[in-house]
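For reference, the chain that follows is the form predicted alone, supplied as structure tokens.
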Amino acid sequence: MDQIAFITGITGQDGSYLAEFLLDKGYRVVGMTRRSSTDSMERIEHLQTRIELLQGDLLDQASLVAAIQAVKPTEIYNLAAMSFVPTSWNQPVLTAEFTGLGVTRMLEAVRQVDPAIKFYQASSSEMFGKVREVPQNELTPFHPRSPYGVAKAYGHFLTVNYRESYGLFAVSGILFNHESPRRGLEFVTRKVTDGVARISLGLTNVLRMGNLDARRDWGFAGDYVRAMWAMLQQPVACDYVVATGIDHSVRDVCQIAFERVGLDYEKYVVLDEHLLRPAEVDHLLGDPTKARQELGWQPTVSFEDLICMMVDADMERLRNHPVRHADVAFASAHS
């Protein structure tokens, strides 16, 4: 039987890497986009002739049912969400609709159309929030510290509920921070690497940051999509933490990024209290033991190589389009 993957959020960082990976595996790949979406197609432009796009909306149950009936997927990857954590305080209700209830609509559509479809839900380390233990594994209790984290926890438990109540092959990947040159400019790692490139090229002379001491477990997005796929190939549906098992501070990101272009971060980074979160998540560190043992999954890109890869990509982008990008203000990202 032909393998058909249906990906929500295909225009995002993870969606683009997952589409590439599945195409290389011989899948037919169909992505869902919203009619009113402001998402750029930039990340999947190079795949346009190899993938199919279909309109649908996580806020509209009927559109999801129609999409699944039309595509007849063997696997669904639900990656679409209101994914930028600080925005979730400004738009908590919309975040709940997309990131929480959107999962309900997807699962219910699967149950109605074809319960044999394998379903992947993109859970998040932000569900751990105010952590109860370090490192965090599949059994660590959740204490989310943002509307985004709360909505993700809802989607996570609902996925478990549909698996247990209806026998769906539904899994959640609890992914810790994963980055790449395709990361949005509002996210802290990309904010840093873009800022470093601008400073190095003389386009600006300061990088305003929030909490430099927050610690995260950062990996490469291209590695993490392999784990998503591997979860759906298991004999039994299970949830997995996907992480490197190594943590770094935002300060480390700055130091490595500036060193890549031969600069001292302390001369350019300025603390801006407006960029501090209302409730900070101080320390996220994943324990990927289960994923390594059961999925055979290992990260291939180190933290240092990841940051350097992102700096190099931003340097190239800004060199090629200095006028187009010179006047773009830094995204007011919370770190």
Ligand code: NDP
Contents of the next structure:
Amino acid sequence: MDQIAFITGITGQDGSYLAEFLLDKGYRVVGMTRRSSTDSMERIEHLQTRIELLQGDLLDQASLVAAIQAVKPTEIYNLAAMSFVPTSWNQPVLTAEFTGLGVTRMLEAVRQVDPAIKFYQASSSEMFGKVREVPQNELTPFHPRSPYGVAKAYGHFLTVNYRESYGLFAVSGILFNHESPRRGLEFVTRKVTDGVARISLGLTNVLRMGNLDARRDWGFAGDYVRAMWAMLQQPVACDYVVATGIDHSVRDVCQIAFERVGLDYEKYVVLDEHLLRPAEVDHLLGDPTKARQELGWQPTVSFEDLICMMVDADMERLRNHPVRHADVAFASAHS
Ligand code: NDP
Ligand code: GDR
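Form predicted together with this ligand structure, per the form predicted alone context:
The next block holds the full complex; its first chain is the one shown before.
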């Protein structure tokens, strides 16, 4: 049978890598995009002739049902969400609608159209929040620390519940932070690598940061999409933690990124208290043993290589394109 993948959130970081990966595997790939007055196709521009796009929105049940009816996918990857943690405090209701209830709408659409469709839900290490144990595995209890984390926990349990209630092949991938040159500019790794490139090119001389002591388990997004696919190829649906098993601090990100261009981060990084979060997740470290054993999954890019890859890509981008000063203002005001 032909394999057809339907990806929500295809214009995001993970959607673009997943689309590339599935195309290489011979899938027909259809992505869902929401209507916008501006173009958000930057990450999938190079795939435009190989993928198909359909309009739909996680807030609109009928649009989801219609899209799934039209595409008849064998697999659905639900990657769409409001994914930036700080915004979830400013827009908690909308975050719950997109990131939480959006999962219910997708699962209901699957049930209504064809319960044989395999379903992947993009869950998050943010569900562990104020962690109960280190490292975190599939059995670690959740204690989310932001409206985003709470919404993701709802989506996770709903996915498990639809599997148990209706026998759907529905899996929840509990992914730890993963980054790339396509990461949104407001997330910490990309904010630092973009800031380093701007400083190195003489476009600015300061990088305002929040909590430098927060620790995360960071990997490369291109590796993580392989795990999403592998979960849907298992004989039995279940949930997996995907992580490198190695943690670093935000300070480490700064140090490595600045060193890449021969600079000392301490001369440029300034603490901005406005960037501290109402409730912080201090330390996330994943235990990917189950993914390694059952999916045969392993990361291929080290933390150091990831940060250097991102610095190099931002240097290249900013050298080649005229700088929009609005970008700088936006980044420092909002992230
Ligand atoms: P991005 O923020 O890069 O992409 C989010 C995507 O969701 C975009 O394509 C966006 O579309 C789409 N979207 C947002 N709201 C809606 C809506 N109402 N209807 C339809 N589409 C919508 O996220 P990532 O690629 O980094 O992450 C993918 C998923 O994985 C997310 O669910 C995220 O929460 C989760 N996750 C991510 C991790 C990471 O480290 N990257 C770790 C763990 C989980 P548009 O372009 O129009 O804005
Ligand atoms: P996170 O990612 O909240 O873990 O969520 P982010 O990169 O935003 O923050 C990581 C840590 O860095 C600290 N930090 C800063 N963060 C940002 N954005 N900007 C700053 O200036 C800054 N200074 C310090 C934060 O306090 C935090 O501790 C990401 C998202 O992709 C989610 O969608 C996903 O679910 C989780 O990863 C796993």
